[in-house]
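In structure tokens, one chain follows: the form predicted alone.
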Amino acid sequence: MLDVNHVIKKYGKNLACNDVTFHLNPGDTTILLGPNGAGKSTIMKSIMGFLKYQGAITVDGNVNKSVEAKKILGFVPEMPALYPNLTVSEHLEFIARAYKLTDYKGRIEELLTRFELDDKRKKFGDELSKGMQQKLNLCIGLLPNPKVLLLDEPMIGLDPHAIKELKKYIEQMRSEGKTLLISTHIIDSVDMLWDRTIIMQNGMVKANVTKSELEGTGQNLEDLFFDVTEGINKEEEA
């Protein structure tokens, strides 16, 4: 469903992504882990077509920057990018029209209720608290109901109710066969929500493991993460 092949991204002399390659199957939820500066956000933005890069990325066989790919590819960025002069309702109406959605009113109501924004629908983007902005950010990304969804640190700034609802929504999308890539560095927030984990460090993929493969080793996700990242650091120091 999502293929990332030998992607290289440089910022000047800094190599942010170094030959990154992985494949995500339909219906799988993949957790993208790594310390700060590992290249997680860069590869997410490359997949979305926001950055220039070397290599190839396809979504369901279509080049990621094509119209066909963008129709089925969704993104929830780490930092909400809201319009200060649009209300909560107007943000969602704008997205619905941009994606040419039909019969979307009920879905908007469901999302607003689920993330406790139903009483904020007339608030402007710049009137919302940071937590409320993040909830609206989620609603905007979820509204088109994409087949492939990328979420970059989606739980930062959310209150416990919203985190619970987002986890339930992720489970729902998994059951519907959606492909999800969730970037985070808060391991315990996603410990039960994954089928595959990809661990990055220094712009490279250092581990690509399924949940069943990890269970066979007797490790948990946190053990694997520190084994990979701190083990690399110790080798470099030696």
Ligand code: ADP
Second form
Amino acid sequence: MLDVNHVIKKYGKNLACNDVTFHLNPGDTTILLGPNGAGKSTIMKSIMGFLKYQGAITVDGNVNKSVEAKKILGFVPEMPALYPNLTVSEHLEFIARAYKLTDYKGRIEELLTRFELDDKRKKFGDELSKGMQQKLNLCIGLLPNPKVLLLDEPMIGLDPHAIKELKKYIEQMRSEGKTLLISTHIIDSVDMLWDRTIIMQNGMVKANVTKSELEGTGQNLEDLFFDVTEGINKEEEA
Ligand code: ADP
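Let's compare: the form predicted alone is above, so bring in the form predicted together with the named molecule.
Next comes the full complex, and the chain you just saw is listed first.
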């Protein structure tokens, strides 16, 4: 469903993505793990077509920058980019019209209720607290209900209720067959169902394993993470 082939992205001399290749199967939930600065956001922004890079990325066989790809690709960025002069409701209405969504009013209501923004619908973007901005950012990303959704550090800045709702929402999207790529640097936050994990470090993919492959090794996600990023187990064995 999503093919990332030999992507290289440099910011000046800084190699943020160094020959990144991976493939996501339709309907899979993939956890993109890596320490800060590993290149997770950069590969997500490259997939979304926001950056110039070398390499090739396709979504369901379409080049990621094509209209066909954009129709099925969604993104929840790490940093909310809201309009200071639009209210919460107007943000969602704007996104619904931009994506030419039909029958979206009920979905907007559901999202506002789930993420406890229903009493904030008349507040402007610049009147929202950081946490409320994060929640609106999430609602904006979820509203179009895309086939393939990238969530960049989606738990950061959310209160416990919103984290719980988001996890439930992720399970729901997974059961609906969406292809999900969720980045995080916090291993403990990965307690939802997942199918594959990709671990990045220094711009490179250091591990790419399915859940059943990991279970077969007897390692848990934390063991694998420290094994590939710090070589803990190798040192112990040496
Ligand atoms: P992660 O999401 O895993 O924390 P990023 O993709 O944000 O990592 O960053 C990867 C590398 O690229 C880091 O070294 C970071 O400093 C650098 N980087 C990210 N964005 C920019 C930018 N806009 N300009 C210059 N360097 C950047």
